[in-house]
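Below sits a lone chain in structure tokens, taken as the form predicted alone.
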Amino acid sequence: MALELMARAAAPIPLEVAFRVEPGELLALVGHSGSGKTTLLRTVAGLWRPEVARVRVDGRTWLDTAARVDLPVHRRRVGIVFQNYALFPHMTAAQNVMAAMDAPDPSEAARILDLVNLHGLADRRPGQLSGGQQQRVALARALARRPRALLLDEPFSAVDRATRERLHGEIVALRAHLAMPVVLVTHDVNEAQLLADRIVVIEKGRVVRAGTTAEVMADPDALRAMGIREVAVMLPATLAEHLPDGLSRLDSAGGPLFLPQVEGAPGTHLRVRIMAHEVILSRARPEGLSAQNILAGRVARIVEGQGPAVMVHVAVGEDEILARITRRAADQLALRPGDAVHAILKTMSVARDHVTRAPQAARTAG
């Protein structure tokens, strides 16, 4: 059930850009506005046609620009959340996610609401629904469709943060049940390396870097072109104790983290975002810090960009965390790669939205 698209386009925007997305797999685009992200979901779903493309899903030619296959809209089996949900407001919740349906089953429209946490909320219009709850309405209705892929078009930019933070757990709790590819179009790298499996960095209309989160965020290529600031990495780790003082312990292949109280039980498996200018380095492990995080690593490798910082890329275990520095710091440090190192965070240096669930493996096509 993979995603296979390549589209190439002199207007509205030059564009060339291919990618694969395998069944069960989320992938993010990336990139500032006017990067092309929307038109190549149009593209996918039917609603636009580049001078030179191909789309096949699940096998099937959706579209063949040389071969000249284009098929309509509606044969296309593919759900789409649009940025404002566009649901009918004079129907009910079950009743938009029925109008998706082939055959309208009342009974299937509760099970998809209950799949997005929606139980009891059936019967209310879109005027009678908080913007989160809108927007899982909008999902249960591309679900509803059976679609052969599921492109999530900026869903989260018209809620506010309190609610994306939750919504964006929802998501990855919701992958477990999804077996089709699913495409999130995001300017958000937070958002995109919270819930996505690979990342393609779009920048006018070109791919600038294509591959899982760590791969991209380790290119100075694709930094530059997402922001620089924005440089993170997500940790694996467990959620081990709540603590009384209001924090919980987790831990990972570098040692404990103590973070702002986590929503789980002891056991869950987690990813924290780690922001790179909030990594401290060390050559001995410090005493008499305030920082209660101080993970043992070693140097992979340092890359050097074209201002005065150098990326530390920090091996933990299997994993890695990113340490942006300047060089001046990197040189006293006498920094190489193989040497022993201390990565130090502070505790409220990792924001609530950092954290989330470790993605389960799809289970079925929902």
The other form holds:
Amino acid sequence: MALELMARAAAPIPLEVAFRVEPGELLALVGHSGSGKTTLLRTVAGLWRPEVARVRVDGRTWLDTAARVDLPVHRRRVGIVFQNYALFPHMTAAQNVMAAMDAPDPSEAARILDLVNLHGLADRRPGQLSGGQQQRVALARALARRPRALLLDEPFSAVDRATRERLHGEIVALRAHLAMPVVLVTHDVNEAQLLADRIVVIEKGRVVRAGTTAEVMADPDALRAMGIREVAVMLPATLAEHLPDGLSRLDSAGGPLFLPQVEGAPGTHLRVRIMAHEVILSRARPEGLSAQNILAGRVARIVEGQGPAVMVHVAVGEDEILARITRRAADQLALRPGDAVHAILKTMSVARDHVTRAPQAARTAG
Amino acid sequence: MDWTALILSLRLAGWTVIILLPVSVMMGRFLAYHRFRGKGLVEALVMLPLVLPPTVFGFYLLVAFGRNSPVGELWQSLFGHQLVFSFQGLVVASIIFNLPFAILPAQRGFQAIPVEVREAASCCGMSPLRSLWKVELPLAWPGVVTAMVLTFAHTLGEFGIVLMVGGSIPGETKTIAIAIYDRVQAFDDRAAATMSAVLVAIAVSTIGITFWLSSRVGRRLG
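Right, and the form predicted together with the partner chain of this protein, after the form predicted alone?
Below, the chain from earlier opens the complete complex, with every other chain and molecule after it.
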């Protein structure tokens, strides 16, 4: 019941892309503006038709230019959240949600609004709601369609940072209820890494890299295409305790992590985004150092790249973190696969929005 | 006071509005949403009645609908009387010269709807007709109503075309504007003054309604 897309076009931008999203999977299409990622989303929804394209969702053909099949937009079971939400301004939140139902049902609308944490705001019009609340109404409306594919077009770009962090957490929690393929279009790599199971990197209408989030985020070429130098990994950790000095202690496979106050109750499963260029490696366990986080691990492999840096993959228990260090430093330490190393991380180098709830935990909880 | 003429004018304006309402919605919506080759030409043609002298326009309609024209002959064979110098002829002429008043404000109303809102309606499973009814008309109605109010008022006051195409047959083509002229010609200033005052009252309320509605266009989108 997957979503399959193949699209080829010469205008308005050259496009040659194919991908597949499994049910319940969240795929992030990442690329610069103008890379064609939104065009692909619009192709799935039927708002745009490339010269050659095939869209199959849930076993049904929505578009096949070769077979002259082109289901009109309103006959495709698609839920879409637009960048600026595109709510119906003359309807209340509940009416917006019911507008997407085959048989409008107020109690079902209330249930979906509760699901996106909009309890008690059902009778407000979009103009009376904040940006984050409008975003939730848009998501509720998309879900009310009972979509076979859920499409999110830069859904968090129009809200402030604090709201965005909260919405990210809500999306992760909501995933337990989403059985359909989900496609997220974003230019924010951090967001893609926090939310996506797999990432497809698009550049100038072509796929430059596709793979699991961990694979793509460890690939320097893919990252260069995304215009970022910062490689990062998501390290699983469990929230242990909140300390009186404003820090939180998390337990990871490599030892404790002290991070600026993390929201949540002790025991919550989290994922921490660790930037490769923020990690220092040491052969001996360092002492007399201000850095609070020292994770013990083993060198898994060392990947040479262009330029003076190498990427050291450090196995920490079952997990892996990346350290981007100079080739010179790697030579001096004489690092070889299998060597024991300590990865050192400054507490303040982990931004608050780089900590998110783990999707697996949310699934069992939901 | 020529009540027959006033009632005739109201009937004419009423029929014009009834027939132009769907034209206003469909054409206004089409011109607002689509870009195509020759769109400028279509818009210029719609605007033409605004700039053409009514007598000139009336003259061409007379030629086009007259006894010897194909349209005139077809009408004669279908209904047994000629199109010009009849109430039906006036309605046809009125529809044509009101096109700019009926279409342009409606077009402006539909243009004010963001394209994503229309796309969202389709993605919510609404057919084009349902989208029009549930989303587009509720947002564009001030434009459509403005169009109809302007059409109604303009029809009441039209003189040149009515005289050219309809003549001045009491109860058939003698509208209130013609009746006023007629009374003035007969030095019956009292009747002319009364009828003029009625038209002034209608015009003032028209402008009031139009301005009030214009201020609402786009407000709900805010």
